[in-house]
Amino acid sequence: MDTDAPHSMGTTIIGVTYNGGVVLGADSRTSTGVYVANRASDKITQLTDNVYVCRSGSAADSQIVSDYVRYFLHQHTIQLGQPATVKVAANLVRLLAYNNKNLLQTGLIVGGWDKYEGGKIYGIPLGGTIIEQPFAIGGSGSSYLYGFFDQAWKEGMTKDEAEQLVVKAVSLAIARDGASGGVVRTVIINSEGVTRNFYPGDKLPLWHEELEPQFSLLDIPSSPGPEPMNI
């Protein structure tokens, strides 16, 4: 095994707008190859109290950009004397990662609610581009999630429907792309605050392919073995 080869790294992150604010969802699988190095991380990361950044690719390189922008945005609030928009922090995350895109890996997908326009999601791929969308995915996974999106989106969803929406393609991607897995956590963010949930693995919707979860076979009684042969 060359341990200096290039690692594949994966995973499956989404923001989606709803009537009324923003919900941003990610599986918690972190892999090196074909080792998971971390099957419960978070990968969805404050920057400011109205604003979080969903992070995909290398978990250096993320957790570095994530950490220059939450610095910078709050000598930006300290300067300002209110919280910063959701547009200001995307911007600050394109700047870095435009200016350094020959030394990063990362996609980020960066969601929030201000009082001047409301939820707002930005899509921030490889690169440095940015888009502001009604919903991004991103990662490995969202190879999987184009067309069920493009069916299952609806302009004008509750806030219900938008975390429903989440956690389910979410799953989706975790039964299809090998380099999701684990947990679904979510945060939704709207004009009253932040709120997290967390959907650990066992309580995931199934699909066609998969089996319901069963007890380790240690737990199955063993049965009585066959009768011996008389001779």
Contents of the next structure:
Amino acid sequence: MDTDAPHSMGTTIIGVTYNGGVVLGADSRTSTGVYVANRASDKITQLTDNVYVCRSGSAADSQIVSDYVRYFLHQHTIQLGQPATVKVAANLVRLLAYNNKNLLQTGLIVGGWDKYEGGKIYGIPLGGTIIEQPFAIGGSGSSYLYGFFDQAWKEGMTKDEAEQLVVKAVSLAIARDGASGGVVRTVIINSEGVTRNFYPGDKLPLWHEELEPQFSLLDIPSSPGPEPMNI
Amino acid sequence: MSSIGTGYDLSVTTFSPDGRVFQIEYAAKAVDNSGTVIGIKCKDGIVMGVEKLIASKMMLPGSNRRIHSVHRHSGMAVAGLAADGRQIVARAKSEATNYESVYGEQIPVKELAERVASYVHLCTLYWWLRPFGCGVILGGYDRDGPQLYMVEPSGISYRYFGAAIGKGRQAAKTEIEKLKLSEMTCRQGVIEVAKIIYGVHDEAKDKAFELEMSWVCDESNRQHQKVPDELLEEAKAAAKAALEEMDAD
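Having seen the form predicted alone, please provide the structure of the form predicted in complex with its partner chain.
Now the complete complex, all chains and molecules, led by this one.
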């Protein structure tokens, strides 16, 4: 096991617009091969007061891109005299992603709120395309969510509906994708500001044959065992 | 407010004892001697007009444009040395396209004005450059609504409701101040601008002139363009009629 190997975030990342803002969500697993280097990482990174980015792929690459964009946006905000728009933030991200496509391996979802356009989500996958979407999914875990979103997504959700959708989706992906796991983090951005939420494993719904959580090895002998199967 | 700056006016990097840079003031004189240029901000957009003094009867009408589009949403009217003006317009166009390719959105008019002003100012800092001999009125329509800026040869730039440069600027400013701009649409503004320009034109000193006008407003879909021909003709007719009325008194 090479713990010095490049860290990648298998990841499930999601960005969803709702009536009044956006909800960003992510899992928290950073892996080096099969070793989980960080089981509680924060993949939703701040670019400005009103714009955040979900990072997936190479941890180093996504961090460096976020750092550069944060720096450029800061200068831009000073020059402009008002907060930057989500579109500008996303454009700066994609210029870096596109122009360095041979060197980088990171998929990003930029989401935020500004006074001109309201809540917006921009997906910036591997090659550096930029696409504005009502919702975006990314990372290895997202493969398991395409069908889910086709069925569950609807226009004009409330803030709570949108957050519940994101939490459910990330937990579904965590259940099926080995490279995603840990806790679910969400960030809600709207005209009022930014709210961070945290859903540990015991707050997430169980899916299909997953076991109830066992909190201590000492508890196992005293609790009733599983029901025998009826063949 | 003229005064001779003998000895202190040979270089733009020299201050006079009373704190003036005479070369910049002389540059402003070049602007003052040019045909009048005015710009007004109406409630739904900007209108700009130029009194284009015709040097020769051989010139084709419509040539020697004094108003240029800098980007889809903004335009610039130039007074003073025409060649200097071309440089400024070229720089403004370049700043606008560069901003869009980096930030992915149209350059805000405020930012454009600051960059143009900064460039004009730059040329007042080095002895091997001379200041631009032209003033510029910049009108544009962005997310924050219509905005009008004026940049002087010194590099100063302010935002205005109405601005005028050139020969007839004093009279033009007086006329502009009489207008109720916040209640006026650009369609009405075009007529008013034409009247003002015809009004300040000095028949005795300068012979012929051609009126050039542009606008950027809701009606033009927030694009900077020449005022449509029929509206231009309507404006010219109204301006000539207003002149006759004045003369009749």
